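As a starting point, one isolated chain is supplied in structure tokens, in the form predicted alone.
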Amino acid sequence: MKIQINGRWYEAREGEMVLDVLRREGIDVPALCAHEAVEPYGACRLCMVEITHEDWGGWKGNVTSCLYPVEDKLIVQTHTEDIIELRKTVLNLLLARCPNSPEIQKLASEYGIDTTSFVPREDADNCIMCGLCTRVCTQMGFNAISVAGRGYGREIATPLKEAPPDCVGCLACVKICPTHHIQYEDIGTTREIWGRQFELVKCKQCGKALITREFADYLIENRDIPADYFDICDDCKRSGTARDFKKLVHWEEKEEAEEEVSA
């Protein structure tokens, strides 16, 4: 199928969302809360397009593109001036509730907007409540933080706001945070995250850390990964295979070389 975006049209695949065309088409549209590891959530609402389509008599209207699913000749307008309008507000907020975010001030800045219009939020950190870390950790099977209070309160939290029993340090919520609001320290060989503290796991060639105790025998168990897969970390492992072909190359031509003298 195809769908027009600003006037050009583009090749989709059904069971698409508008906002996956417009990535692969390198068609620039802000979207904070979308990232291909996790279904869609709509949740900062900055990926808003304008679509209408020949069939609807003249209609159109605004939907937020990572979660609309393309159609045969659907219609999309992704600056309108009301588009831009939406995408204004929305960052106006976003800066008065993270005003010390880098990442926001620069995507404000981008839409014209320095300093926020509304009150900043004090003692400020840069979580957009955009809920990545908590669908990804759900998708990862650990479920260890969520949304927790209402209103102006609500906030990403662990369980009772203690130390989770179901993290394993695996850093994906830290990874996938657009605005790298989840911090964690890695000394020596202990990893904090979350209010817990985790062993980790280190190359028994270079010594550098790979992964926490945890994620390993988690991995180990339900992933059907060899039990000592984290035992050499990836770059020895290369420089192992490299050695290897070495070798196999220098034996190969020893044997041409044999074989010419013996002729």
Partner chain sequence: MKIDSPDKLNAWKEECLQKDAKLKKKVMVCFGPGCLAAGCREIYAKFEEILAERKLGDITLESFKKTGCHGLCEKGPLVVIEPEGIFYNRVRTSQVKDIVEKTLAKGEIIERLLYKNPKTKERVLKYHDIDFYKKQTRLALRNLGHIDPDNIEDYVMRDGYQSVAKVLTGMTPEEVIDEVKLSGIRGRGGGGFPAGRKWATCRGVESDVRYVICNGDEGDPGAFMDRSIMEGDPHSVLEGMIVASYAVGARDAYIYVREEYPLAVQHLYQAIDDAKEHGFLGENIMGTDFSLDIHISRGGGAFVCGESSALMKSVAGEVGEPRAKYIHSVVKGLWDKPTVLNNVETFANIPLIMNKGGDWFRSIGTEKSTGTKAFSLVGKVENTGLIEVPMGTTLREIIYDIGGGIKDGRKFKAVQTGGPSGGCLPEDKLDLPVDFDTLTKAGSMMGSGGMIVMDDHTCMVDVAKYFLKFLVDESCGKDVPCREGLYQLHKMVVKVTEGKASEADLQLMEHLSKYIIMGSLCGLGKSGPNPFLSTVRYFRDEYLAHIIDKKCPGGVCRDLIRFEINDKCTGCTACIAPCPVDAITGEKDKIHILDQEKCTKCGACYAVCQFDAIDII
Given for the second form:
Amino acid sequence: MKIQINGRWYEAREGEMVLDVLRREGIDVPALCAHEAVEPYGACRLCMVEITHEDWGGWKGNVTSCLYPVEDKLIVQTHTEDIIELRKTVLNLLLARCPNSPEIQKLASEYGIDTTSFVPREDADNCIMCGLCTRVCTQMGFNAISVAGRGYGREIATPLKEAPPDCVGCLACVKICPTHHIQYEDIGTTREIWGRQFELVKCKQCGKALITREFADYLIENRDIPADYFDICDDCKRSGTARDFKKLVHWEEKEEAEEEVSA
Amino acid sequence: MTKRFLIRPALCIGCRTCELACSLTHQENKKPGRSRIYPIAVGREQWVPIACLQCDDPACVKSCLVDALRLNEELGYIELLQERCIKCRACVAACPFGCSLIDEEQEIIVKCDLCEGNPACARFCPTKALEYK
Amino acid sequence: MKIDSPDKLNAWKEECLQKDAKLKKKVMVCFGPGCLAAGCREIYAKFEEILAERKLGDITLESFKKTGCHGLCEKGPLVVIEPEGIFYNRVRTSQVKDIVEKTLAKGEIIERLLYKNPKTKERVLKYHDIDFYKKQTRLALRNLGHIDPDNIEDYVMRDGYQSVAKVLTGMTPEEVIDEVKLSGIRGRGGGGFPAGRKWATCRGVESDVRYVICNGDEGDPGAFMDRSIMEGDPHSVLEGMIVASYAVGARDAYIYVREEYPLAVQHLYQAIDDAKEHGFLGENIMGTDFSLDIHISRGGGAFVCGESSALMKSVAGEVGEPRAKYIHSVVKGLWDKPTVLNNVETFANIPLIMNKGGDWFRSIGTEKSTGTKAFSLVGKVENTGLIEVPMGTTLREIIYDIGGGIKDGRKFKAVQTGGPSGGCLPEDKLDLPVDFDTLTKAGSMMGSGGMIVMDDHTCMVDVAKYFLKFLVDESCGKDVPCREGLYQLHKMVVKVTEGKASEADLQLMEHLSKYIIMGSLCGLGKSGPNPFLSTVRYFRDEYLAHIIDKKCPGGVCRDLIRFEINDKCTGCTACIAPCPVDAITGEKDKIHILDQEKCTKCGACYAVCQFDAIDII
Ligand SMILES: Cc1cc2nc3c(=O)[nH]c(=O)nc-3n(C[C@H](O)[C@H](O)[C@H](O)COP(=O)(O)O)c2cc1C
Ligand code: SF4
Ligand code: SF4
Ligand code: SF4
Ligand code: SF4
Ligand code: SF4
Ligand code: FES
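Based on the form predicted alone presented above, generate the structure block for the form predicted together with the partner chain.
Then the entire complex follows, led off by the chain already shown.
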């Protein structure tokens, strides 16, 4: 199917969202709460676009593109006056919430907002409440953190605000956070996140560490991956693979080939 | 499957042209990416180029909890969907051959994608140690 | 006993009527929310106590009924004696003995317990002669106050379950939907969506399973229409749901009741049990192959759980948080199945529509808003309580004829309709007919039926502040415009009440409001700025008075008012003690002095002064 974006036609696939097409085609629409690893959510409202269709009798509407499924001959405008104004308002509000976030500052200034018109949050942190961290944690099957409270006091929290028992220290939440709000620390082979400590699995040959023991155990148990795969790091496994292959190789091929070249 | 990626270590001269070709092909933000292939010295004048074996039962795919890895049926390789990957390193730890890699520079996970059907390493390999046919 | 045919139902109804006729007198003790708060339980217990000691001829305990809300909650506890319809209000336990000895034993009327007309100051003997009731048309509330909600026989006697018999044995689902469409009934939960169309869409979706849900979340502060119906006439809701389930083809239905309504839950459970026992629920209802179970789902009590997508998530056991959807829940609702969600009052009307016909229903009300609407009338009116009027009744009729006018003879200032995110209408809108479209056009909305009357002692900026605070607290906080926007809007309204805002702030507030409405995910955010927008629309002067003159014309905003003692002061000393900071001094019979430095503007002195000697400036 085809959809029209800002006057040009683009190919779209059944089942995808308007934002997927925008991203694929490199059309610049801000979207802070959408990530391909998780279901769309519609919280930041920045990805709003105006849609209409020749069969809709002139009806137009503003929808969040991350949640709106494509349909044939959909007509999309990504930068109407109202949409730009909405994005400015949202960014203005986010700047009041997270005045110190470089990511928000940058995005806001792209929309011409350098200081917020509103009252900045006291003790502001950099969480914009996009919910990506909780959603990815759920998606991965851990459900270690969740949204607590409501309204302005909504926050990301661990159960009972204690070290989360279901966390495996995979760092998915850290890596997905658009404003780098979630803190963690790796000291030697110990990882600390959400107030909990994890031991990293050390390569038996060189000592390099990639993931936590808990995460590895989860993958061994639930994903049917042999336990010994995690004993050695990627570098040492590559060398090992090469050494294994050495035994299978007919090294004399080389001389033959060289002869060929010289011949 | 139409074509196969062939490695003949006996022909490898350890010139590391494949590494360079791979790295330059996989650029992000105009910076060379980490090579997905490495000729590893295993003896005097002996090298084995190692890249993803595109396993039939890939541990990396099984380890990815957000389905960022999958079989690309058309080209017959294991594809990493960069937009979906959340860099948890499960695949890096799980791959038994050490072929899912961390590109520290770009802060992403990378693996051989057969250059989506036209492997640069094979094209630039001066001997026939790497071939795609 | 299973009722499996219309004939059996009629025979049972006849039986119930005969049984009822044997009761020479019926004493209806109101157990509605207002009367419960006023102490009706004690009244009832007192009757029981006296009856235990004393024989009253034909009158036995069976004659005493705990009924649902009579409506005139302001005057509770209420006791109505049938068949005469004697209406006693503000009954105290000490007076129960009198009622038994005089009225029940001898037929004497106790004058001082009768309702006093606030205008004429005359006592009114009978229920239906009270102005409050005269102008009402009670359809959804038809049984409230007339039956014991825990007694299915009371319900059956008043045509209960007749529509189930009629529909299941004589109409196709399509015919039912056509009748509902013909009636023109629109949803009573706020949106005003035509119920018939909703049902038809649901039925039209290809699916093996469909659901019907009744929205009994009623989160609006001060609203108690749905609660009163669920508590006072639960069977009418079940009956409506049975008809709806038959029409759309549902095998299971849910009632979502907020946790704070334990009595409603209790009565609904009882009603479901009784309905099951008599075959109105369960397998093969009315001997047909239609089967239905109704389940109760208890809500956590968050306001936003009343929103359809949040409610369905909550019923499914997930966090009750709105979900953005461009596929309507009628198509993909509970557990992704086609689902009809209607409000309690909507369902309570359905049996009447089926029994009397869509044509009859549409003859009441206006062309585009048919039937009646229940309101909880509260605030500064003489008669507060639960009312029901035909659509199209004017606000003036509701406030002055039914409500008895403004309390204490004060001046009307505004009426707020539509719940927290509704709007305030001024005096010159009093003659507007109350219907879905007119209210919306005027910048307010029907909502689920809250109606708050305000007098001239109200500050409209303060009102906006109050409702915005409610919405700020109730926003689920998922999306930015609603979570951050309403918070900032509220902050700015507070700034106005403190006299610290500028005209530029006012513009920013209007701009922000526009984009909160455009950007929010669910109805809460989309209507969130209404308290501000509707007050600034009709009472802009008052905002400007705060901003420019630094004055609060309503005399409410503490930072902008001053209390002053004028020369009407008789030196009675009444105000001295209540002042918590000893700001008032003075000798008896001499004009008192108020120290502005000390005064915290709590208004305690103002409240006690009998001589109008304290001005708010
Ligand atoms: C924030 C919010 C709260 C709501 N609360 C209620 C409620 O308490 N009761 C209700 O019946 N409808 C409520 N609604 C409306 C419902 O979403 C829905 O429209 C209604 O239950 C449909 O029934 P009806 O068509 O019979 O009115 C609410 C809507 C929103 C946006
Ligand atoms: S680090 Fe813990 S909280 Fe974060 S995504 Fe992984 S399991 Fe969840
Ligand atoms: S911590 Fe980061 S990912 Fe999680 S909600 Fe906040 S901004 Fe989003
Ligand atoms: S990355 Fe490793 S596990 Fe995955 S297909 Fe390649 S070799 Fe196999
Ligand atoms: S690093 Fe990326 S591709 Fe690898 S398992 Fe994690 S999410 Fe999947
Ligand atoms: S509009 Fe408000 S209540 Fe509704 S989903 Fe958004 S944040 Fe929650
Ligand atoms: S990306 Fe669509 S609402 Fe945030």
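The term rigid core refers to the maximal set of C-alpha atoms that superpose within 1.5 Å between the two forms. Residue numbers count along the first chain shown, from 1. Owing to the predicted nature of the structure, the values given are computational and were not obtained by experimental measurement.
For residue 223, state whether the C-alpha moves by 2 Å or more between the two forms after rigid core superposition. Residue 223 C-alpha, core-superposed: shift of less than 2 Å.
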